[in-house]
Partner chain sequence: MQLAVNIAVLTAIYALIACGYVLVYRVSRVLNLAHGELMMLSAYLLLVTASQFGSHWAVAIATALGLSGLVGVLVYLFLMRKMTGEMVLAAVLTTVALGILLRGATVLIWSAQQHYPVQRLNITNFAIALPGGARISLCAALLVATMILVYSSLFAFLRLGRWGVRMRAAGQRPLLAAQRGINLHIIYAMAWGLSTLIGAMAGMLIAMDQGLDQTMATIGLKAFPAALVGGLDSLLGALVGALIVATAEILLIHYVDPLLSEVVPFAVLIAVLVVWPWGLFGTREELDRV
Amino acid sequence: MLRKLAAGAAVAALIHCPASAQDAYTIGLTGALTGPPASTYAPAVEALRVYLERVNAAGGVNGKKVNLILQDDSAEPGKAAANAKKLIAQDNVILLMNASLSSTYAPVVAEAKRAGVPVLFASSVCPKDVYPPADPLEFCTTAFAANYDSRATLAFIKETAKEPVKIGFSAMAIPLSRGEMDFAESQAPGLGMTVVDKEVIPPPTPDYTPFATKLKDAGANWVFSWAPWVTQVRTLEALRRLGWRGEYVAWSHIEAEGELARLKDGRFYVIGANALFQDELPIHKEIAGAAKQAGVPYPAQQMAEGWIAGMVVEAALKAAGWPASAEKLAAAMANLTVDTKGLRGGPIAWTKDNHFRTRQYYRVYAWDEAKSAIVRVKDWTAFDVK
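Chain structure, single chain, in the form predicted on its own:
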């Protein structure tokens, strides 16, 4: 499927031409469609594509089609920079989307700012620049976000732990993951927790055992990981192979629902801002139906991030009107509220100074060994974003 997405990106670029650009909203995306982190990003991009195809089939936005151009960057900053330059200079996109590791952000944002094109982070972690006071050109729909996620996770650990917390952290060696674990490390002592270790793990790591060994030997009874899924789950699995029986909390990426069922680990929690598909909401059934009809090979439960991004793109383009420009679109995005229909605990609500959302909601899920099922451990908890 990763090859299919990459091929689709090439086809999209081939069919794009000045004539179509004059009569369509043209937007572009650079993303990790291949490479180690692709499991977190490629399904979300596929969901975005399916969503916008459905929009086009229903008549488009304001009577105009949405031309989505996909470019693979394999999570490499150099490729992401080249993609951004091409999408802006050659394809004349009015919106640039990023679905890749945080190491690609700086070059992508730099290209966008030079051209005055808004950037939407979709399935890639929300950078601090979307928080108040937000950068005028940066926006984010992704569920996970720096600082707020750690606050919510540490609060959950504090209220759940039955003994003094000795906490360790696991990060991927990329800017935002490392920075978030640094932040959590600074916050934990104020909550009465003892920080015993922090492991920053290179992305191509073949063996997580040395890092897990350090966490175990440091005496951690809780470990918190906020990183791409590969780092989170492989750290956990390495710890379990070493016989560690502590509590482990990870961010609920799109892989989380399937992985909870696979691992069946009663001491493994995932915290996130998306409702899992096991909740069987009407929107979940709609997404599952669309995925089946489109022949998407990924589980429907991995499509929420991309679906939400599609909902927001559609709403933003509708608000920008026709003809649209990057400037008009950025202005429309700075005053936008989108109902997520239960996929989140509340709407995506952007203001002039807040391009993340005004309130962030968190849920915690885990595997219940007695019920042999995934259960909600903690329902929606709201944090105001200021």
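The form predicted on its own done, now the form predicted together with the partner chain:
Next comes a single chain, given without company.
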């Protein structure tokens, strides 16, 4: 009976939620704003928020404001499902964005499909469904992409290595990272590399040395890691402490720029699709200025990913016109090209059956010990996405 009363109270508390503004584009995002993996996603979401605030301050899109509703899922699938349900059913969003761990994709996509709302993966890894032939409702702007990243990395290693490559892999014990390292492992022999070891490391690990010991003892002269930043960099540090002198390639997550400068390691490469801020493009200065003005708690270097998502959202809404519906927006997104102003190697181009981008560009950076600065080791290399 108390249950009834409490339920009644909860109903009362939840029913009077503010009605979404009728004269604005309402879009929603569920993301790991907080929680253990938040350091990868929160800065991107913050950048997106700042970008759209600037758009609104400048008069909005097609003369209408963009109303971004943020929902935190702390990377929990159950919470993400509830968020998606709320954003769609209650806030009537025309675009659902995901910035969280891969385990949240399935529930979010399921909800979105049921309602016919397009889903945009921004700063979370691109699911297979956005590659050709793409799912009509799923889109992705994120820099990192399963399988293509490994191909690009292995190509880079093959080109750079002077001696025969004995390669080791380091993954975090999460399905996505393991899957990618398995893929890389299967590709390496075809490029004339010897696979000597693959370590799958559980996330709460007090000491990375035992795993590093195995990589070192296996005789690897190259190690490739495609995992959350913690695993990538702690494996490297443990290897170095063991006196390993080989070369290490890791994915250039948003932390990369600060970390390259911290580690000052000449044989540590980061490969990625985003231009680092040391390139000092005009757009970088713009982002840094906006971050400073908005008082963002994250370094500006970490905001490129969210900025790109913002540019794409703005362009998509513009193309969809006013009044926009989820259906119109999805149609507009299926034929969209957005200039990334140098943040990426080329534009983000979506077609009817490719919702990733037609070409993916990679750049490699490393620390130059002589110059004591981050340098570009290899400039944009394009991979056609088929």
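Residue numbers count along the first chain shown, from 1. All values reported here derive from a predicted model rather than from experimental measurement. By rigid core we mean the largest C-alpha set that fits within 1.5 Å across both forms.
Q | Yes/no, Gly219 Cα shift of 2 Å or more between these two forms with rigid core fixed | A | Moves: yes, 2 Å or greater.
Q) After the core is overlaid between these two forms, has the C-alpha of Pro136 moved by 2 angstroms or more? A) Shift of 2 Å or more: no.
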